[in-house]
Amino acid sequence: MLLFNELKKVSDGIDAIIQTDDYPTKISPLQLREAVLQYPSNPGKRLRPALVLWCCGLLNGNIEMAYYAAAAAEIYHNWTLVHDDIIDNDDLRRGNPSTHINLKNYAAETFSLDTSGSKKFGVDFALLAGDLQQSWALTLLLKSTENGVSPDVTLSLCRDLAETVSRELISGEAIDVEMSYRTINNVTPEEVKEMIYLKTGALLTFCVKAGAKIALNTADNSDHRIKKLSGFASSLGIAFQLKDDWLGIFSDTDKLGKSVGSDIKASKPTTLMLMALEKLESAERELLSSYLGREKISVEDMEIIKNLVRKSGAEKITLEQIKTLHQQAENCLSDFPDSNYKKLLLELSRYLVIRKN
């Protein structure tokens, strides 16, 4: 399949930068350095770097000039995962122990710490690893000048990432955390969708804008082509997160690479769950509500949850919303001339809404 062949090429290029860049080599102690490299070194889809490179190519830019920006997007994404796994108490990431759990296990074995002590070590070091990954991302972005990107464009990209994306993404994460402490009937679907854009759409929008700005050699965000691509990323980001919420209930741990039901354990008010609770009859609503915030949810519990969400009609509505958002995203690309890069972006958008993990 063309998409996966091209994603492999993107991944190879990003891997080469991650493996050869000197930033991690100066991190100490060794365990912190390894924690910084853990997620970036694991094989991933590299979807965000692909958006940077293919949007650059869509506008007839030289994609080789965009590789440092693409690598920066990947590293930046990884620090958000490290911190998100701590906040969500997720033990798995891409089928392996999450960073803070890996560090917890290391501390228990190396320092003979009890559960409480090793857990604190794991969280402390994972937070530091995420902080360094954010710094590494900005350092990579600054290296874009070495690939021929003008200082003005490079500076504008750094400002976009450090100012707009960080503010929006972290605000979105904070809203997400804050909502989990509210009673679920006091959270609206509109609030959740705004949070989704901030958490997911902000970085995807940066990716498409970065590729476009490098191709057009402009620091101006108001170009109509950049606005079209931003609309593409915004719709795709919300569709991506809605699909993530669906997978969090209807996938399984082996396919997903992380614990299914973690949002339910954290009592997170996803739009899927809000709709299900709104549409179920009283007794079934109480039953579904009873699972929210539970420390442990069994396989049998998940089957009950799945059946309740399906019965409410929330699953069907969510899948229809994903389809509509996907169409909106594709419409944003309609004015761009046909090219291999346009085809790849369209294939990528389709993949993100039909994926199983």
The other form holds:
Number of protein chains: 2
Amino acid sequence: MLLFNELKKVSDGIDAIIQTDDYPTKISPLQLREAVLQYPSNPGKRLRPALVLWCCGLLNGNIEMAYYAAAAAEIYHNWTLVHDDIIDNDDLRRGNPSTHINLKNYAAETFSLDTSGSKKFGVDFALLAGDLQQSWALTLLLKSTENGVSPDVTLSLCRDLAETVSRELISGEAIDVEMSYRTINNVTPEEVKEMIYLKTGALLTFCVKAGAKIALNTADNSDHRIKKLSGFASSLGIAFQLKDDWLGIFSDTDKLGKSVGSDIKASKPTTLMLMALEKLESAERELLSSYLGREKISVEDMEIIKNLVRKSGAEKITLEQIKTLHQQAENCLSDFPDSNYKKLLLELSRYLVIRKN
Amino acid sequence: MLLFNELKKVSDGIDAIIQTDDYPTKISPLQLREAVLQYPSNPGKRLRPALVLWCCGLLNGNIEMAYYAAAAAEIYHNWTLVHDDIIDNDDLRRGNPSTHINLKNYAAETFSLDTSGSKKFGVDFALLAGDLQQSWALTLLLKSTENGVSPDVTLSLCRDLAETVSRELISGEAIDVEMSYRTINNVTPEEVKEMIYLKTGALLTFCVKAGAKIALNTADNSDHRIKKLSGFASSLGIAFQLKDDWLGIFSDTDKLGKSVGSDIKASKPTTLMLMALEKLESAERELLSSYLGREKISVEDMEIIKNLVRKSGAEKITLEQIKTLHQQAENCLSDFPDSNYKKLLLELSRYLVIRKN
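Please supply the corresponding structure for the form predicted together with another copy of the chain (the preceding block corresponds to the form predicted on its own).
And the full complex, kicking off with our chain again.
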């Protein structure tokens, strides 16, 4: 399939930067350096770099100039994962121990610490590893000038990342955390949708804008092509997150690479769950509600939860919303002339909403 | 005293930026925004902004152009404090509850959480508040172009902060944390001195370089004046930290604004403590050693610790080292023509080594 071949090429290019960039080499101590490299070296979909490069290509830019921005988007994404995994107590990431768990295991062995001591070390070092990744991302973006991106465009990209994305994405994460402490009845679906845009859409929007600004050699956010691409990214971001919430209940752990049911355990108010609770009759609503915040969710529990969410009609509505958002995303690309890059962006958006993990 | 009048002016200028900058206003939820503003609004010495502005003035620069860089240095310093306070379990900062404790208290009241639940909320939100401050610092620095700093110099300052300072400072913090888990006999004073430069000197070096680069309109790190000023900052940084370690044992909590003895409780290997342990005879060494890592240190314990450190000769040597470093810092300024700014920099460095908190 064309898409996966091209994603592999993107991934190879980003790997090359990650493996040769001198930022991590000067980090000490060694286990902190390794923690900084852990997620970036264990690649996910490289979706964000692909968006940067392909949007640059879509507008006839030289995609070689956009590689540092693409790598920056990937590393930036990774720091948010490292800190989110601490906050969410997630032990797995892409099928492997998450950063703070890796570091916890290291500390338990090296310093013969008990569980609480090694956990503290793991969280502290993961916190610092994420901090470093945030700075590494900015550093990579600043290196864009070395690939011929003008100082003004580079400064504009840095403002987009440090100012807009950071504020939106971190606010989104905080709203997400805060909502899980509120009674689920006090959370509105509108708040959740806003949170989803902030948490996922903001960085995707940066990616398409970065590719476009480099191609057009402009720092102008009001350019109509940049606006169209931003619309594409934000629809895609929300669709992506709705699909993620769906996978968090309806996928299998071995496919997903993280624990299914962790959203339930963390009592996260997803739109899927809010809708299900709203639509179920009182007894079933109470049953579904009773799983939220539990420490353990068994395979049998998950079956009951799936059935309830399905029966409520919330699954169907969510899948329809994903379809509509996907259509909206595609429509944003309709005015751009046909090209291989356009085809790739369309294939990518289709893949993101039909994916199984 | 001239110094304090001028520091007050710097502080007022930085306050004005912090209070009017639109970065925090768009952060949600509200308690995250307030957490981001907490340390910056409860000013410390504003030492870093003063270094930026006065080094700019020393080289006949227009200090108005350096205000964003000065504010950036202050906000950058604050995010490291917020994350350090989490790592060090420090409950107090400048005499007030630290950010994660403030947020813990908020969560306990708002969501009726137990101690462990509210503590988790406090740490998670403080983590995100520090993340936002890191990005806010970069954003302020990027705004330097609005005050007439050239794109090339602005890009160079951003590289200095995101690449050099972040890597050095965070590595320094990690080495500090890691050393506290090692047996204190396995830590060498050289490692500690290297750690001190990274943790304190790196950001001070950025400050003087930023002021100088703006004044000279250059991105050239090899300029001889920038090198001299970097020498000034690094000597001062180490002296400052040695004094901090001294205050951590010999000051009083009410003067210091944080708990005296917290370094002892955290078993932090300061050069002061390493030297004392090295120089004491076996029985006294064991006695001093026995306090490291204790959960509580009473006023009487502190008196015993003070006497042992004093008796070992380590206090005297440390105070002499501070004096020598102070002299080295002053010598770095000797080639610059006399001016009010030079006088202020000399007064500031003198103040930093004689301060009581």
